[in-house]
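First, one chain by itself: the form predicted alone, in structure tokens.
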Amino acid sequence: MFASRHFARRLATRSRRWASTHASTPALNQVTEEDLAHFAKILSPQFILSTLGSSSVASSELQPFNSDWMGKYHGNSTTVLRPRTTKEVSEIVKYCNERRIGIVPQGGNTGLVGGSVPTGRGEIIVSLGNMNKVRHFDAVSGTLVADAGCVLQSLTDYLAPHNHIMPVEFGAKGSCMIGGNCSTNAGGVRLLRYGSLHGTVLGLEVVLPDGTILDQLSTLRKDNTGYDLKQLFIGAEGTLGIITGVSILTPPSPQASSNAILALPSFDSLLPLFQTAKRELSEILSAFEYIDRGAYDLSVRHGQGRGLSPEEVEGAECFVLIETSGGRREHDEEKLNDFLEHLLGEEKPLINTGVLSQDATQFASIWGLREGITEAVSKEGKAYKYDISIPLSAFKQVVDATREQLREKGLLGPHAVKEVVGYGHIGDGNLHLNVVAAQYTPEIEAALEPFVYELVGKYKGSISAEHGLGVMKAHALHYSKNEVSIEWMRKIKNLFDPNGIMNPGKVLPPPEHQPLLANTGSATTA
């Protein structure tokens, strides 16, 4: 048994702003003081923020809504509305559709592709943070019905006394909201165990672009009565309507959880290790996370956690975080220890060394190492983030090819790009390619795009695995979808939203396949 801490071989800006033209979208109108007067009939004054009118506020008060959390995407909306009920959302949307005023639905604003930020078309922002009530929970079936503005961590805390957990988990869980999670079809570290939101979401309540409330807030596991309309809104990023309520299946809390951080001598060990973990840990395997050496060092350097001592990481090319979750501690520990013993018993071991958590503090510290990479990257510099799906065997090749591309362009070094790192979810083929620069510059962006997208296309991958397209990747959709697919996406959009008011400029590229963005300074990407 591995009672000890170690098992070693013995387990020895500038910002980007947008132009207001879009060839396929009807012209949208700016918000006026008359519009504000109408909104005041729907919402109380404290739930309207605007730089217009006699009760105007300073533009700085709208800055958190007009900019993403990375400070990379910036809009110039004059008005933020904060409804508390679905009825209020419906009345707002109905009026905006009649007036042809663009709407940007916004949850926690934690995205990475500019999907929740205005694009300079005079949009209003509809912030759902005030819609934060749990409507119902059934402890027998595990179905939870909640407002779209419920913060993920709040839902996790609500479920804890009922011995259930949310099926999704993200580093931004303290800020992101369940409606936004569904709108972007966010994945996270639990997808290996519990699947995607396309499977765990049982029903949605959506306000359509004409103000109609589509109530599909079912709690049924099985409903084979025609088209499953809710699936259209999961991953649509608010372009087809505003999600106001979510019914989701929550799994029982694991009675026993453990994790380990493993140091691998070579990337070549990664896939055999994953195969072995799936075979030997089977039903208790809940996470299998990849961290390359650069990402590991970055996270440790910025104090995000520590799994191994400096001596133990020597000679390691990459790392894996494994988590197990099950119903009986003795059973799970036996399976995990047998797995680790098997790794060490190989004639050519797949791992150099590792640490197996022994208590809750160490468990959290190991996860902190992985979940803290995003924060570490932001502390190190300005990040160009590419969330992609590619074959597992290509993870290292893509990171190395991107680094070499920047080196050939003379951009690799402290003066420009400081780090090129990769990490992600092996269980679903999702690589997070992060390029950390001293500053955002047009030269770096030109070196990365379309190079990264073409690289993904070469592997028949997806340019967006879990963060969505937003405005960052809309122009690059053709690298992952063919013309027939894009055309039918347009038809769906036009059917639901003929006036083009819902989150304009996001997801779909303009017909001429030209970039949506007009750069007014050094362009930035994520």
Contents of the next structure:
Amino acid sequence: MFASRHFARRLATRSRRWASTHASTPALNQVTEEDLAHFAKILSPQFILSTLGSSSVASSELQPFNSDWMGKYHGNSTTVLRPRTTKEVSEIVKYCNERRIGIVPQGGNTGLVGGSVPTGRGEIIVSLGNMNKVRHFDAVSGTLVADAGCVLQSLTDYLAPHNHIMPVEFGAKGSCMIGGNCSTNAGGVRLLRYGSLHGTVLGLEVVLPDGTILDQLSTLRKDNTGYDLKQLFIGAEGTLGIITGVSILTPPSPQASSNAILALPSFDSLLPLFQTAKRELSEILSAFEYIDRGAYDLSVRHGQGRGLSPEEVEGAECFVLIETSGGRREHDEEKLNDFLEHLLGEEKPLINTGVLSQDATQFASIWGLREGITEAVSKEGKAYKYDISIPLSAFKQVVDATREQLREKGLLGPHAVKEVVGYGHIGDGNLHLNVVAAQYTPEIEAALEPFVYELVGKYKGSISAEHGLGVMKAHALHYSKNEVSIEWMRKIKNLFDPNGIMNPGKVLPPPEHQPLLANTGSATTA
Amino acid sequence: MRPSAVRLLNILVPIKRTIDYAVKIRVNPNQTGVDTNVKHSMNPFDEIAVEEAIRLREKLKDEIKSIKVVTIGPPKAADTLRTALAMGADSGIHIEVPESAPAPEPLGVAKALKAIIEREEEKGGVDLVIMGKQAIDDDAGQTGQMLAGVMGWAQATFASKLVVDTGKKEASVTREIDGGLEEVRCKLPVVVTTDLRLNEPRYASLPNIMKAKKKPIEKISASDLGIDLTPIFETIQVTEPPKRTGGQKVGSVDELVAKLKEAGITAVKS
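Alright, leaving the form predicted alone aside, put up the form predicted together with its partner chain.
First the chain shown before, then all remaining chains and molecules of the complex.
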């Protein structure tokens, strides 16, 4: 409780500091009752939630919109608008641009870097959840056009009878929305097979910061006519406009899927195993996920799925979840069986043992182990989540180095950091480094940042492989992008959003950037 | 005291390959049955039966002489036998029927199992049959009882706990009934059918899956056993349950009454 309040206060200090040092960005205005009256002309009353005005609600009702699901970021927005059409979004944005009111676009609010939470600049929240209709689906080409507020799982359900699947899949599929997925360029476990959203998104409909509707909802797979503007909004995290509609290419559903979880005697087996899997399973390999021992134990302890029996787990340093999907069950099973037989038959086996799912229930349970880690981590404590791209060979070194760093600072133990675990997508070189603490504290943050970012920089990696920058990593952008890149990002931002109303404080660092850790450091001594 | 001769037990576990529990069932266009071109796996209740047999061996060690699994089904049903062997059963018997053959009915299955048990006589007989209380595809829930009937054996159905005393040649079975738990004790040989809470089946580990490939599966036909599996029932039509229609909100009691009348619901005449 104390720590979270402390954190919120610190965020507020940050933004004040930004406001004072950040002369080039025009100041933003707070929402007034007058503004509310104007919003009431655009939306029906039940779609406006505000602590202001005559029909005000308690601030607790805004709580779910004002903080992220981990309870790490807290905003103090007074007003949530829930439009149902692109036109309503456009009118809201146009008005806010004229009045210089900040806007935080919000989907399922399942982000991990605070990108969908207000930062205390008096922003309004525009929640896209009411825009939840599928607009069009073409079963021949597999193109799906849907409102931004469609929940990913509902799209999966919609496609199932048409024998298609969504090209992305996340643990948060029951809450996250397709607009937010695109806006954050979310990756997930299917990226290995179907590629990133930069490839699968065919078109977008975006409300630009002046209220103009940019209609690029193309369903064409090939279209080489000029600058590909939609790419700018994929991964912009709502700083260049609000995505209101998405056109996306969906692959046909695999006719057969299998998975197996393998226990590895040591991390050194991981890379040879990945190479063997790629070679022997080739086109049917659809996921190759790494789970270190700590993450596995955490997931099992919090009942996220069933794995191996205790004797099988013994002596395992890490685990791999392999998924295959393809067009013909017999063919795929034979391939997978041969692969596993080969693995076990080696003179020095790369794996200790493993489990191959025998039915759909076991299949889901094995996936539960991997997808449930996020949830298990948040049940265990407060998580510092680093989502980094680094060379595969460095996965373990980075986790170990981080743990060592915390030990040196005396922060390892039940009083501070309970676990340092690593898991992620081997196929994409993406490691999730999670530090699970009893509470969020400035001491832990100071020990981690910029330590982790510098570590990633050393490996020439990315400080954010798939989670985005949000508010958490905006200041650290320079660890992954050089000055010229950042300068041109800034120019693009100013071109689209000269008034700085769109999701302020996210993605781009404040201009005369100082690492914010100086701030945390002083807090430590207090 | 004179030591009683240790009686070694032979366990038979009949299993069935069914449409996977997690698959959404669709009726075929001719309404003669359901779409079977989907993922199949072992009937979940049978998986519990296999698990229970293995747990008995883990508890009673060498007193369990053999665990045999038997299935009746098309060639692909052999996969289901392999799964059971990978879990820990010793050997399998596959009564193979053609892919296009209609699904056998409980009485036919019971008679086929009787024939199998009689065949086993010369190899030491069968002392305990553990099987699922029902298969999730036809939900008949009759085979175990019919088998006990045709064999003239004891039966203990819907078991949630099973304890076998090899010395006394007895099994005590706890059954979940409406009022609580009922414990029955019966002399071997006995047919036990399994309920969901009996155990949680294990996963087949990779080394065991590989070992299972080398375990013996005997393939025979119904005619080898002198059994006719032709169904005696005729399926007339299979339909999906009616789709649920959405609810409606009403503003007042009067509106509610009007809507009810519209739907043909009237007050009970006094």
